[in-house]
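Form predicted alone, single chain, as structure tokens, below.
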Amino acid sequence: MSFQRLLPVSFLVIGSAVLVLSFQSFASKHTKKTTPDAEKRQGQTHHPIGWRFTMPKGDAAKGRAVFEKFECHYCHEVRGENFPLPTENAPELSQMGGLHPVEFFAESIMNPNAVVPKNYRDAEGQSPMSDFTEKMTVRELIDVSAYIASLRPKGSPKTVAGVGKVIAVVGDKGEVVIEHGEIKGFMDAMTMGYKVSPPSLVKAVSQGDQIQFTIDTERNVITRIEKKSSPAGRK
């Protein structure tokens, strides 16, 4: 092969090699290397480890107007507000604000069947709450959720007492899940988790125990637990 023919081929080979090396250099700088374990985790979750849905900041005052616009007060009482008295049976809301994150309230509006207390279910075991997904804007959802999350019981005593059954004990988090009856003037009958203070209180109870407990309403933590009875047959 003549030198004139060999020269273009040589330039082509050299140019291709340079291009490959350049791409590899670019890729090494702009591609995050992961271990097999990390790749496996990413393949399982498809989102960052520890990710959770979070609501944007809402305007509670505007949310109150949304609450009125959609006439939520016809089902839900809000103690301390001057809304008309409810005509339907639904949870009173002033007690709820300090008990749940704002995302819980957004879910309750978007998907009422996600969590339905036993005493509020209809004949089919579903929530009787209206479907607002075709009526409410995203901004209205954000603001009304912020309004509900801002509510606190007005004039509640510093401590209240309740009676219930231990559903679960989460010792490493210092929490106990209790199914309890109505705590008059403070909370409807429901099943929910509570922090205990001091955390060592959880050691005194087990799943299935019938207990009497005291709640610090300002911190929303249980400060005293008295076991009334234990499940039959357990030693």
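Residue numbers count along the first chain shown, from 1. The structure displayed is predicted, hence computed values, not measured ones. Here the rigid core means the biggest group of C-alpha atoms that line up within 1.5 Å when the two forms are laid on top of each other. What changes on going to the form predicted together with heme C (HEC):
- The two rigid parts rotate relative to each other between the two forms, and of 152, 70, 128, 110 only 152 lies at the hinge.
- Here the chain moves as two rigid blocks between the two forms; the smaller block's rotation against the larger, from C-alpha superpositions, is 55°.
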The other form holds:
Amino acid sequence: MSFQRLLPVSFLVIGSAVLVLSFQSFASKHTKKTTPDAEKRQGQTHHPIGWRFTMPKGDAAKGRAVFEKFECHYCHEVRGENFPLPTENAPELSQMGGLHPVEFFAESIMNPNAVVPKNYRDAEGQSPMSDFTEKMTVRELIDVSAYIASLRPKGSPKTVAGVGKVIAVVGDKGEVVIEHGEIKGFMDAMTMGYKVSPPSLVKAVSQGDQIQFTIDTERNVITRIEKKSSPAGRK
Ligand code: HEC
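Output the form predicted together with heme C (HEC) next; the form predicted alone has already been displayed.
Full assembly next; the chain just shown is listed first.
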């Protein structure tokens, strides 16, 4: 065989060898046997499905002391507490615990401008609250957020019932995201993630289901969840 006829053939051979090799390395990267947990931690370029920023457990009693140390009561009233009364206009906090996840409070303190209700904006449309990023330790932030998350309206019932629609189920965390109407005496209509206790209860519902649920207001977890109907076309 002449060299001229051999040349395209050798290109073909080298070319396919390169293809096979690169496919092998691609395949080994993507089909390697790992446990789901290990997969979550290694080699994943994206965060796991359903990932949310989560706060470590805080100490509400220490957080109360942090609240006093930074004189948050200069602006915020907390009904039922004996802090000096505020001299500025800011949300009253005694009912906050049921309203938002603890991460929301941490954000309010680190980044007050992330969410500012219209009636509190200053002339520039900003929050009048300064961020505490330079002054507070991370531990203080965790504890004061836990303190606010522990606040409940006085005399709210031990359990409340709601109806809504499942937006997402995070099975491995025992969490469900629900778009719900007003829960009388406890919470306005909103879309929010809830822990479910025991976590296996989430198995009873899927995304899109209309549901009924019961919240334990002290622990802020769902203790009963029941499907009313599924989206059309699904059993
Ligand atoms: C100068 C007054 C001022 C001080 C001091 C202040 N805040 Fe605020 N805070 C506000 C105002 C006004 C808002 C409402 C606007 C907003 O959401 O930023 C607010 C909002 C919040 C919210 C969100 C409440 C909601 O309705 O969602 C939290 C939580 C909060 N503050 C916690 C704190 C903590 C904890 C401290 C002390 C470390 C503190 N604040 C100190 C004025 C203040």
